[in-house]
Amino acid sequence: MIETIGFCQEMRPESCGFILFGATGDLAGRKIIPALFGLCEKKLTPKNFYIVLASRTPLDRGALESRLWNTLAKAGFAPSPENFSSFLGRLEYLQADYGNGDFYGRLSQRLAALDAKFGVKKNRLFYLATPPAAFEQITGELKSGGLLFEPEDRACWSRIIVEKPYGSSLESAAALDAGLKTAASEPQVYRIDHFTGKEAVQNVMALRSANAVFDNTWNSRFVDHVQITVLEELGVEGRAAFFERMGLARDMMSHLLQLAAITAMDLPSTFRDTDFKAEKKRFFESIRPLSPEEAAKQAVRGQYAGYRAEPGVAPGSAVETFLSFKFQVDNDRWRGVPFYVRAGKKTGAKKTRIDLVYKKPDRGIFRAIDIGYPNVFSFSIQPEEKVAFSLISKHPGPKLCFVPRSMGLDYRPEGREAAGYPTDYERLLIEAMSGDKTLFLSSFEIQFMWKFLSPLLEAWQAGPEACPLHAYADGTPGPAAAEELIKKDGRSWV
């Protein structure tokens, strides 16, 4: 049976070359190269498309192909010989020296040859999967080497994708952004937060937009509070050096705020980049900032019991692996509705969820009876992709008994739909090739994230007694203080 689709809008990627800096690094191996292969395998790339991998590591062709095969196998692929051969046919490797102008001269020559071979008209997408300290140097050399074109040039384009961490403080983030802007303009910079590319996250906006019955109750008149949960079964898993430098709050805050925005921002008039970002900005600007004093009362940090035994972790480390906090939104839609957020490592089964908890009835037979929360709108993002709405209904039988029930939508694609289903990184790469910045972060969003986070970091550093680092057992959903944070308001985690 062929499913009828009432409305369908698709962004088509433009013919281009994809140049990946840091191609032998951890990020490239875990996320980007598998995403590139997935797009090729699903035939979602442009017809005219090639890939250049650039890294300091010396690799001959045989070593490169062996490395790529192992990378894809580790990512869960079992490529057919035909698909792997086709992927390799679009791909070249260049040993890089990011600070040497001669390298960019060689890169320019190879790109010109590959443009001619694959029928690409100087459209280039540069992905900087390198430490942020290298961003300014690489973009500056690309500009000096004539590889970054002016945005006004309609005959060709060049875009740059960068990935967090976007600095380690408000000041370093501003310096990082200023460094990028010395060579590239804001329209050319695509800042990835892969949570925005997840299918279930986008479905939050889709359900609200296409079903008035939901959005009309998506406000303080009906909603008691909102919960955002990102719990992970794994610990730091070999990323101790990164975690010791950054901690969970810096690592996860962008993800958490993006989930909050997608959930609670007003619906834009269109899903075009400018309209979408304008509403997201309005939402962020309406979040009530926390002072360091408030942060001490409305945030909890924790560390799982086995963290200090992890290889590479400093003895007595005070780095947080868990964070929970509460914030308020001062706008007409959400005024008076608290948002509770929690995220952590080694916190039991993997769970990423958004829960809108509705108010209890204020009239009728349940007005004076505690039946718990009768309605919870839940968006499960990981590991399952499901939407569920809990409600109270009559229990079958002769008595008037009420029981909780749930209506659900399993959002996992099946059959032919699954064959072309892009992952979060695959989707974001398609959007970047299409020139659509809707799902990418603006300079303002990075600045806001650090302004929101800075009082928390300041409070933890200034007053460890007032803001203690709570221990929690591996496999539990965080410290008891996180339960108390929401419990003292007469609520509980869903």
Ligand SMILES: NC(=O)c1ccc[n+]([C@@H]2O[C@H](COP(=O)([O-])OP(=O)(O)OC[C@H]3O[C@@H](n4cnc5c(N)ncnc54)[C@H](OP(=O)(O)O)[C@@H]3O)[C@@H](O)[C@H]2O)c1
Contents of the next structure:
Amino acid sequence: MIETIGFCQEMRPESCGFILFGATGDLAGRKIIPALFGLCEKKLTPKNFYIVLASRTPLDRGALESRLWNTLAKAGFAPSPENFSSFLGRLEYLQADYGNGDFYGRLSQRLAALDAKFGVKKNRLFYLATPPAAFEQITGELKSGGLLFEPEDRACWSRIIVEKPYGSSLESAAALDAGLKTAASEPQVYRIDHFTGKEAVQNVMALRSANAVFDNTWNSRFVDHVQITVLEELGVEGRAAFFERMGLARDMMSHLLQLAAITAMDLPSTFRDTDFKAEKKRFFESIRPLSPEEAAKQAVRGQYAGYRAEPGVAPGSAVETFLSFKFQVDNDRWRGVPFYVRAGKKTGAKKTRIDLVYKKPDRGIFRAIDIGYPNVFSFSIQPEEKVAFSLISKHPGPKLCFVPRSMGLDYRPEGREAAGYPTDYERLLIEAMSGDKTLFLSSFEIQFMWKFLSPLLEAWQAGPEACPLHAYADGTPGPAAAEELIKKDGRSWV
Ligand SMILES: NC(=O)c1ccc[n+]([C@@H]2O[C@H](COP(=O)([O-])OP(=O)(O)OC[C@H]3O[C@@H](n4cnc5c(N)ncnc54)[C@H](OP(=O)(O)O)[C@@H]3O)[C@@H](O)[C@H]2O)c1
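With the form predicted on its own done, generate the form predicted in complex with the named molecule in the same format.
And the full complex, kicking off with our chain again.
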């Protein structure tokens, strides 16, 4: 058993009903239903808790149960009969078209009955796993049906969770947000970027705050540059329709900026969500925006060679499946330290990591020798969850030669203990049930993401002359132009 120090109590979420709209959809099946079951199995739900699944597909109880069993099996669960039946005992299905006003009356009656049955005091968490076009209508109907309580009403609460993509442009994101806000207030809206729920991402902040030796060197005096990498082995895998509309930059920019913020923002004075959000906002405001002209020079887009042959992809598609860019941060901590970012599909291996590459020593007895290797502080987020620090060490023997060595820790505790930890979605659901918004995105963060991305999109719209779409072979880590982006500064990808 590992002895832990600090705020070691798992947050106990408040008793509530969880209402999942879009329960028969892809997101619900792959992420949300498995997370709900995982929380029940790990006994991390509130004691008084129930689930309502709502969707258009008619499902009787038998069909629902076998569908849920298959969903869980596909997600890698092998539920014991007791755990599965305890899960089913907390859950019911409502068939509905969200456009039909009568549904909300029916829902209201069912929630009142379930509140009474499970001892819940009108606390409700609505998860909208539906097409974004339905968000405004659903929240509007919830409000007019008396199901969205004002947050000032301390006797009970109602919250709404939504998922990216938050629009496809600055304008459409603003319209989506305005639509949600016609019925819900900002404190009621929980916007997910599931990268923030990952244990290994939260460990970046924990390591920085708990180890002065690291955070004191986390600045332009010591760090040469920062790299953020999110590469995937898979291509579009059946999501071509979505990808043809969005492209990689729109799909990934939120994740990339969240990783940058968690790595480089100043540490908040407390981990209260308001302090955390204020520091994160300050960091985003320090990022130097790229103009479309700069974007054409500082960003590279690519497409894997087999993309146009994927089912559902237009033969001449110019949609990017790879993105790399460089940005600067204008604050005292990071002035002069470039951030290099790359993300792509079909790159040969899944690899999400953050690397802080330190400056090489410019003093001391070895200044005349180029040791060749800098110190690198690496956080592997997925598939492994590891932290490594590379050091230069003396090679054993009579001569004075140097070799790079790595000190590391495997972040996941081994064995049975690891099985009890929440996954990213489970963590985010617990936080939403507890009313802690630290890991969720604010309206400002969505707006910032689009403001930052828009000049890149604008540069690409201008055509391939200014900003070509570089092809890369399937299974390689992106186009040569992405190597060039960093190489021309005398650096290379870790
Ligand atoms: N899939 C992902 O990996 C993923 C990742 C990140 C974010 N998201 C976001 O998550 C949301 C859902 O995506 P998805 O991929 O799960 O979509 P999906 O597979 O198309 O599922 C949509 C769900 O909404 C229901 N629905 C649609 N119109 C309805 C209506 N008029 N009345 C009642 N139910 C209706 C569907 O019900 P029926 O099937 O029963 O008709 C289905 O359950 C979207 O906002 C998407 O952008 C998805």
